[in-house]
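Only one chain is shown below, in structure tokens, and it's the form predicted on its own.
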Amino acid sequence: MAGQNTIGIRLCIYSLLIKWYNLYDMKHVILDTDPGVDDVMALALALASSDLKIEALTTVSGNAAVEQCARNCQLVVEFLHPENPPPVALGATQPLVRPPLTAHEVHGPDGIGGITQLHLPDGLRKYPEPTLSLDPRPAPQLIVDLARDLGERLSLVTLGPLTNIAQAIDLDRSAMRNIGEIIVMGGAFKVYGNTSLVAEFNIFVDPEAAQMTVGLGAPLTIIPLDVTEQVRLMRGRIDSRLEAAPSAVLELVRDVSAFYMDYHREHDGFDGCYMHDPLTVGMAIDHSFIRTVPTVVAVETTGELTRGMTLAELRPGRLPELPNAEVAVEVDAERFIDFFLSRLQETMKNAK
């Protein structure tokens, strides 16, 4: 009976050690957001992971005013029902020195593709109105609490305009440079701009802390619109996952693109969506899916006709001895789709 007790123990301290260490070892996440219809199918891969650990959403004003960008965040955490939910935060209301602007047209009237007017047969709401609260703190002050505690161990993934990051640099430079990584959804440098011909939106929103961020010296890597717009989420590939498998998660995401995808339809000819942000959080996960090179970064802040544009040396042979973040210029778009559709049908146990 006292070998089964000792055997029992060393069990149970073996199965301790075995969910500290991989508690320890997962990548700490905040993830920064303005949801925004891939922003939603962005939380719900990082979500679905169990290889992050995500710290906090922060939510900025971008593609809908930061209000009802956090409601988005609430209620996609309630549908997606993780056993840890992370603390929602509330950021920055409008751009540092800018007016607000946002994405309706894109994203819909709710920001989020009009799922919160979705109704079940019963008539109840099929994305009910979130009841979570927000944490107390601003989110630059949640995200430098954050940067504090776990330094080099922490990963910032931002999703939207970087008005937050510039707020949290300004709070505590030092805690912020000693971050482990930024991953930053931003930029267009040998494409068109989507807001503006040379301006990608979340750079374009507020550029002036775009360039606060790229010039802060942490670990930057840039996924910008030249690998984003590459991979295209069709509208087709959803619904024959759900017909062969059914999958509340898949169903959400299918709910959340229709209108964004009705939209690239009609400016863009394709029956589907870019993944801009699912992206950015892959990267986050597995950096293979991307192929970066380094450079010098910046972001003009005064062009009547540039504002927003980023800049940087990618030809061959031209790269600047002394960096300042990696840019992705190649992504393996087929193997990323695939890795995010399976990832969602099959992990996501829990949702309502």
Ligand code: BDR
The other form holds:
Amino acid sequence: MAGQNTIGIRLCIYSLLIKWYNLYDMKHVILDTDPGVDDVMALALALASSDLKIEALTTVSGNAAVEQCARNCQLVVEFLHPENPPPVALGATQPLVRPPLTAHEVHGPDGIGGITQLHLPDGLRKYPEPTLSLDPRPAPQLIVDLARDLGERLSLVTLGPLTNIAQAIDLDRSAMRNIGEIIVMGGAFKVYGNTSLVAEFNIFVDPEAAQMTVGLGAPLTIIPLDVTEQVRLMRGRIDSRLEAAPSAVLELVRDVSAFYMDYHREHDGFDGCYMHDPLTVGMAIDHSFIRTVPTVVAVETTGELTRGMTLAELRPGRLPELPNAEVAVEVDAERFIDFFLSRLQETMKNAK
Ligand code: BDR
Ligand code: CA
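Would you generate the structure of this protein in the form predicted together with the named molecule, following the form predicted on its own above?
The next block holds the full complex; its first chain is the one shown before.
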């Protein structure tokens, strides 16, 4: 009997040690986001990934007003019901020096493809108004607190304009410099922009904040349109997965992306959507989806026609000696799409 007790205690200690080790081994991540349809898909991927510990969701004015973006984050968290829901914080209401610019024509009236207006046959909302409360700290403060606590164990992944990051740099530059990695969705180098001829949305909205971020000196990886526009999720692909097996989280992906896909069908000529933000989270999970090169990146803040343009030396043989960023230049698009769909379907069983 005494022997059985000892074995029981030992097993208990081992399982606690394994749990503690797994927790220690996870990547600690802040997602700074402006949901946004592809932001929602990125949040779902992050919350479905047990190799990431999502420390916080910080919101910024971008695709929609920041209050709406925060509500959208909370709605997604409540629907997906993760074991440890991360805090959601309200961030910058407008860019550092410019007026806000939203993208409702792309992301719908609520910023998440109109899913707040979907109702079930009993009349209740399919994706109910969230009840979670917000973290009391403004987003830049929460980012700095986590940077101080976690230092180089922290990965900061940005999916919207970089206003919160610039404000966090103003609060504590040295803590921000010590972050393990910053992964930014933004920029367009060898391709046209999606907001002007030369600029991508996240950088166009707040070029001053983007310039501060690339000048910080923390390890920085940039995921530009050059690679994100190669990663397309087609409508038929979600439908056939759903036909094969029901999945609440894939249903969310289908619902949230319908409006966004209509936009792409009309403007970009394919019945699907670009996976800008999910690919950026994918990079935090597994660097092998993307090939990057080290270079010097700069952001145009003064040009009349070139606001928010991103520039980098990417010619082979001419890479600079003192790079300030890794820029993504190649992506394994098919492997990523497959990974995205499988991970959501296999792990997000708690979704309502
Ligand atoms: C980026 O702009 C936003 O509209 C998307 O959410 C993505 O973060 C792509 O240019
Ligand atoms: Ca976004």
